[in-house]
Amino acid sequence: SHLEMSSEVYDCIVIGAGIQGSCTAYQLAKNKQKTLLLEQFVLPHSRGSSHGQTRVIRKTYEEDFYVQMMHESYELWAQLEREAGVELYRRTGLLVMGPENGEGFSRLKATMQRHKIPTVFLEKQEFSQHIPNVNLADGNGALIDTFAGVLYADRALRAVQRLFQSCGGGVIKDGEKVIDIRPGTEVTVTTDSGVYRGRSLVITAGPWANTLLTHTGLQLPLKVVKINVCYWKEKIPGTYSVGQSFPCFIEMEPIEGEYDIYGLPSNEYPGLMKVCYHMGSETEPDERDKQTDRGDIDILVRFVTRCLPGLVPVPAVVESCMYTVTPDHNFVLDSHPTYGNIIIGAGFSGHGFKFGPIIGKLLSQLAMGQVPSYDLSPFRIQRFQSHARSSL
């Protein structure tokens, strides 16, 4: 087939127009880089990890490096809101519940105090006054991150893509699947409808990261899982709503299940509250809908019955999302070990959306050959030394 070879050379090509790729492309274009953003599906789409209406934004992390990055991410989200002229963030607070003497909850508490994050610690007796319609499990402590809230995810994604295209030099081509990558001083990227060249390449392809990395002789220890995103009906509409100032929540180390359970106040679907298990079953990204395991839903049914008495304990709506998970659940933000002008952002492990603007800034710095503004050692590829294997 005759593929048109574009004569122009881009400063940077970004593959994957989810939140990370879109924020990266936007940062590059703002820095006067001629940037091409490629997306295999027609936009907007719901096949990856950035769709859906809401995500949690918070500073509550056990790790100092995440708290530090979130400080700036909040500022960048606010700046995006101003530039786009749309509301992207709604402050609701985040209720964190977890075994009072558990390792995770104690570490979280210590980090919050160390960074002076505005936090309210709730004693058992105050809990029911502050948080009606929630049963705190025995032995659980509770705290509230008062500046946490909800990000309007698909609205944010569209806003960033629109801002990117309004910068001179920002081009999006959707419905173009990348079928080959040839490394070199200029990287050549072939899609099913064109051939493009860039001085640098950023790969932010979510579940498809390893498929693309095959062309560069690298495989990362990434596991793709399908998440069942569950919405639950309020017995009395509004019980857990954003209008009633109900917060987002996280239940750490739940009684059953090894991963967190989290929820967002009813908002996008009136009368329905989003409550999910923070893990799923392994899947092939192109065969997502064949993965029908519902073990996570059973865990949620029992949690809702026990802790959220105002919800009907059967999910009313179940949607799909994918996580691409690294062994330590930290991101990959690094340049390719062999080809310095190929940059990789991957393995966001289901907690990357809130970092989008800061990740975009860091990946754009790597693509422009600048020293990144944070220490990226927690995100380097070499931490997987035993895993990362050549695919050549």
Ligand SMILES: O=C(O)[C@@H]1CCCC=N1
Second form
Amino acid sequence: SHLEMSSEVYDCIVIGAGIQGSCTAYQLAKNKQKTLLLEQFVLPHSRGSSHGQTRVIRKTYEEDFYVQMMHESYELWAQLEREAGVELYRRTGLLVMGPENGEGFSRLKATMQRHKIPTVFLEKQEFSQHIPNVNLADGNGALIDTFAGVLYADRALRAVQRLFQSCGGGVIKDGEKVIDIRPGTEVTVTTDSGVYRGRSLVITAGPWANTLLTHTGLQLPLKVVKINVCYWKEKIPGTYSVGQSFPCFIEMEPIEGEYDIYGLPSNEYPGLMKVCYHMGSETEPDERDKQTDRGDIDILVRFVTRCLPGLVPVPAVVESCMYTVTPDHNFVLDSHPTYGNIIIGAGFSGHGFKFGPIIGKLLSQLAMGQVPSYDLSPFRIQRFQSHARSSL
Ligand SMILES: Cc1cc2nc3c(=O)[nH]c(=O)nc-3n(C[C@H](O)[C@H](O)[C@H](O)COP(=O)(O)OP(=O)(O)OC[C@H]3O[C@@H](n4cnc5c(N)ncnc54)[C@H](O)[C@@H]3O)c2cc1C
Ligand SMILES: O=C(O)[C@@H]1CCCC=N1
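Target state, the form predicted in complex with the ligand; input state, the form predicted on its own:
Once more the chain from above appears, this time first in line as the rest of the complex follows.
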């Protein structure tokens, strides 16, 4: 080809500068690995899954393995705050509402108790006194994870990328789309403007994971969906605000739809609260803006009307984001089944941001050939068995 091959051989090349790739690259550079982070769009951008001002951080999970990883993730976020000298986390608490005797809510409660996560269990009678302006559905229980809160997402992403570049050996090339990958003891990666070699490769390409994996003969059962990120106007400004100590919330198994509904207190846009449906309609990542289905918004309108009477039940702002969803909603953190020096971080299924620093650590351990510090069996590619098609 007419493209020039760089003479440099990197210890690792990371494809995709979303939160997972950026955290991985930072961990690698901290471990003295010469690392190249490639990003197809000019940074910062809003066409993947890591943009927007806010994300929920919580330990509230049904599965022990997520709770265990979140213990360390909170510590690593605090470390990043210190290293970057910026505030990335704001404690607000997280209110979880769900069918009192349902399987999911009961499992969640049990996990919180087992791990001794500081939790307040709210009785029906005291609910409105603690959480005014929210209607608890009949038969629903409620609990509060008191250390949960909001991560300042855009700010966090920029901070991690800045820290990565300030390490010796950390290079970002943005506006460079990877168009080919040639596996080998040295992996050759071709972009639309250069050719690079790395002793290992990490693919953290978000919704484009399968597009890139095609070059390695692997396809994963990933579904890419468009999320309409809806903001709703407070009838009385401040009603649901961080300033009024309003928490983030999750409504499990809402009456209105099959998937959870979640919200964050008004903060980034004054007077507007973010409330979203935890699923969307399928899309090709490059065709996101052509997906105009509003089924999720219809569900949210009904939910807001029933549950959040202090909001105008019509979204005031709608932004777009994408989830890359696996069949069991658990992540993919594994090495490639054929090429051990190609590491894959994918399928974060709409809940991966809070894990960014710990995922970065785990993927960097895999890329350096170390034993990962958590049991990664829930995240193995092999669990898909009949789904994972090797086209080799
Ligand atoms: C609306 C919404 C709300 C969410 N809420 C929460 C929440 O409250 N809490 C939480 O923990 N998580 C949440 N998530 C999930 C979380 O944001 C994602 O799991 C996470 O951002 C995924 O990061 P990523 O790095 O895997 O993907 P991305 O951010 O998409 O990064 C992948 C990058 O790879 C680049 N790339 C792809 N192909 C190429 C190529 N060929 N060459 C070069 N670069 C390439 C892309 O351009 C992109 O920048 C939410 C997600 C959305 C969309
Ligand atoms: O990951 C999170 O906490 C958010 C809120 C619940 C559903 C998905 N994302």
